[in-house]
Partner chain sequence: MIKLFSLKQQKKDGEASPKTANQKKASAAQLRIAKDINELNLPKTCTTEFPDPDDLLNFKLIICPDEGFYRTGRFVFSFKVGPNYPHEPPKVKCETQVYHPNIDQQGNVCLNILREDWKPVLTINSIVYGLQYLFLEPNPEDPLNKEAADVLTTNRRLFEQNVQKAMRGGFVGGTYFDRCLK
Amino acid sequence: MSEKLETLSNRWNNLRKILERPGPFSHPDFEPSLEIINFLMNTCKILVIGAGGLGCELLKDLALMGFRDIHVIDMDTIEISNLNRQFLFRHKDIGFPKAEVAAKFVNSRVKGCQVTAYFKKIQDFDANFYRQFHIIVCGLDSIVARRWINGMLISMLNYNDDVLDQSSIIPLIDGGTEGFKGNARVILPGMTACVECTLDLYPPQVTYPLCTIANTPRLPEHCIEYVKVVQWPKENPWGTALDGDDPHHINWVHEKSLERAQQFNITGVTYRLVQGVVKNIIPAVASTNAVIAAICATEVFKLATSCYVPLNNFLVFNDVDGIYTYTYESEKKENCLACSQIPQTVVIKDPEEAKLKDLIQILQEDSRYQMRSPGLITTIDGKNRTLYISSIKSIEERTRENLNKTLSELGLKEGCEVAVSDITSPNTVIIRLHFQTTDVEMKKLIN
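Could the structure of this chain by itself be given in the form predicted alone?
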């Protein structure tokens, strides 16, 4: 009874105005009720992935919207560079887990809200963990993590006679920002376009050819990258891997990068740029984070209460020159790597000359796949055969020689299916090899 009395208190009058009476923009199937507020406050379970710039805003917004059972996952610790925009943290929090500090802050400021923190990777949890949530909302800066959680939610779908059981759908709200630009999207796994369906929308990871950074550097980034990938492994000043969070490491890279820049008359090497290159930092603006997080939190509220029609399904925000925003419906891809369940056809030119490392390169560089470190297993003459796996040292050493063997030497033939695992997905992807015969056939397969 006390819960209902608090629900009716003045504190939640704004929610009552929305949820206890219809409006001109209400969802066609919306039925106003006091029980909706009770569900939102006492039953609905939300998972926030990421406690950085977007994550802090999301936790604040969701807590102040009445959600009480909130969980947050983040694997990072707080750095001094976070403090200008991640407002749940203070100088005394530097070095502590983001998720734990953020949860403690919100719990202390919003009465009745219980935020549970997990200082872990999302890959540390299985399907049973994710199945307990009603909605998952992401504030990530990693495309790999987005693809992984997208694949996890798709793998949890249930089908009865090829008909999707909608009760197995856990909506995914995804937000992203870069400088003064941002986007938000609503993904209903199995029903709407997923992350993989629109993989080509994400900018490719910036890389620099080794020949350029070693022989003809032209940009300050080239000098920094050279120190990072060549000088550090060679000199190894601290006997450990380069740590972007260690100021001693960054100072060393900064000094060596300045020396190299002077040799080639290159200017622009700064401490901040060194941090950005070493840690692959994406520019962040607090106001953009606030806008995108507010949009994502609103979508969570709409899905949890069914009071308004949710976003369908992609929103773009830009405030570089003024404020500009638009929405559009991103359509499902018929042969999506994640949600179509259709084996992917990989076209191989010159099958007699193509080597296993060429196939791996296709999986890494083709915009349809964009894998990071694919491991390949196939079945030949009824026996499973591991072609190459880089993530396990003993297997990598044993299968390394296969990289320079041709596909024919490995026994891979036309139509052969290969199971591919990668850090971008919790699931194994099946690819089917097709040896190209004509240019016309090649175009037909790609299109």
Second form
Amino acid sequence: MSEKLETLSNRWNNLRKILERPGPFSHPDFEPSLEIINFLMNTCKILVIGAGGLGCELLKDLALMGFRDIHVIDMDTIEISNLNRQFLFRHKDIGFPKAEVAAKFVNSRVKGCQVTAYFKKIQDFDANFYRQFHIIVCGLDSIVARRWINGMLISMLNYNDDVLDQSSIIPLIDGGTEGFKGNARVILPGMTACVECTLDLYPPQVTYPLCTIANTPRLPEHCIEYVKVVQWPKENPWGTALDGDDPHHINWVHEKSLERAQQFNITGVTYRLVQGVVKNIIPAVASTNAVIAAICATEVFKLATSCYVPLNNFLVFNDVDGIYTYTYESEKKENCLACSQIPQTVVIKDPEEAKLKDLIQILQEDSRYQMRSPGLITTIDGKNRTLYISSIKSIEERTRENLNKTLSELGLKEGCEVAVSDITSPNTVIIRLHFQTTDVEMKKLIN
Amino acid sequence: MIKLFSLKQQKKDGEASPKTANQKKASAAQLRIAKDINELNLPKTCTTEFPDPDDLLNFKLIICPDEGFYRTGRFVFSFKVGPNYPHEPPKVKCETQVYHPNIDQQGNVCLNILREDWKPVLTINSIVYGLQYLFLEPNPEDPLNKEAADVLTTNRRLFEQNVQKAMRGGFVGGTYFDRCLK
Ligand SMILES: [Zn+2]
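The structure above corresponds to the form predicted alone; please give the structure of the form predicted together with its partner chain next.
Complete assembly follows, chain above in first position.
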């Protein structure tokens, strides 16, 4: 045996104990084999979204667990305030992209591990990019980004006659922390509760009544919020929107907030607090990140190896006062805007002949739909298009001419999706257009 | 529980699946706003205007109250619905200058459901009704325009005159108001 292989086997001894023999706690269907560690190390491709507090922990955990094909996306650069907990970064790295510095650090530290970095937004990639991964794990601080990746993974699901094709599922493991609180969850898109199903769980941004901040401020936050909401738009010192990452902006808000605080005899307005309120930052705690990332990484390992039953499906963690964890099954919402939307196929004979009003007629008369006054929107060439909405006068007037256009004149292509809302359904429904003429062309090609 | 990779412990190369066209999907915010808009049930005093019918996220609401202090006025509100709707409320501003205890000169509106009491179950319709209510029952308890609120509590007659003066176009106190009669 070569030296290399030997170190390998010693190095991964602990993994092999779990993966090459059964145990009382293993998954009932678990079949121990040498193949599993081989899959984990040589095939399994993991995407980590976010290289911040949770991301650094996740990358370290996954790399040390034997995953070797790890990709990481992050759009931020390193700031000095990150260094206390984002331990893959050093002082010399300030100003450089988090994803790239983190990848370089892990690659040089963990032999055999190859982390690929993307200094980009998640929105810069399409389904073809995300499809290459076996598992995606998120350490994000943004609800918008969570909802986006959730929507992306759901849109990538395939259905054969309304039955979900399980091979199109990419599990999403999502961690989140806020100070001493955190949560971790496992989402099997299309099968278990998704981000949108449980949107109520994410605390809304802290807001103060406008009249309070305008007239009876009591807290330093009230003063800052006043400057942010009222004074900035009024005076607009740089003629742009307030940018929480621009120190000039923060300085301006700081000064004005101090003035206002003085007027009302309020103390406690600091530069940090201004930054916190403007950027809506909640102080991050390194230990909470470590715990949540470890839980997420364990879930990645369980899903990749099938060695143990995965978390079902939501875990909350709190160490404000002692340590508290609780796991429960968050339920899939029947009318979820994202994951209950199995696109229903509407068959159209010929898009050169069928007009939009014919499609609407199908939606009104087909026993599957029986809608009253459906509103139709879609995206064409990446742009949102309103095809027809009858209930709003100004929209109706300007979309009326679409009724007499054929589907192909409108730019609707084979397989495209149209979102339909109507009072008969609690949600917007997605329909997918299928043109029979395409079948004919396909046949011609084959013959 | 399914064993996810029993079927596919193989390499993934980002192969394009023929099943799905690479059409950009409408976001959850868009799906929700489409529903809200399609089901808008406006009171007869309100109309909406969509400068771009393809953009359901930005529009205007016009309120012409038919009773109360603000009868005969015409007030325009801009709605900006963000990508995080309905987790976050839309941003609503009053574009018409109005002498009103709960609306300031910059168009900020003090309506609880626009900020601290917003919930994702609320809809654009709820906001429309809330705004309409502000014109029927201006609330001097939570003022944004403190002067107007003081006048309303101490002298309703004078308040009414001030509202009229402002709507016809002219100065109330030191502030000039543009004409906004319909
Ligand atoms: Zn869902």
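Heads up, when I say rigid core I mean the largest set of C-alphas that superpose within 1.5 Å between the two forms. The model shown is predicted, which means the values in this text are computed figures rather than measured ones. Positions refer to the first chain, counted from 1.
Indicate whether Gly382 shows a C-alpha shift of 2 Å or more between these two forms, with the rigid core used for the fit. Yes, shifts by 2 Å or more.
Can a Cα shift of no less than 2 Å be assigned to Glu299 between these two forms, given superposition on the rigid core? No, shifts by less than 2 Å.
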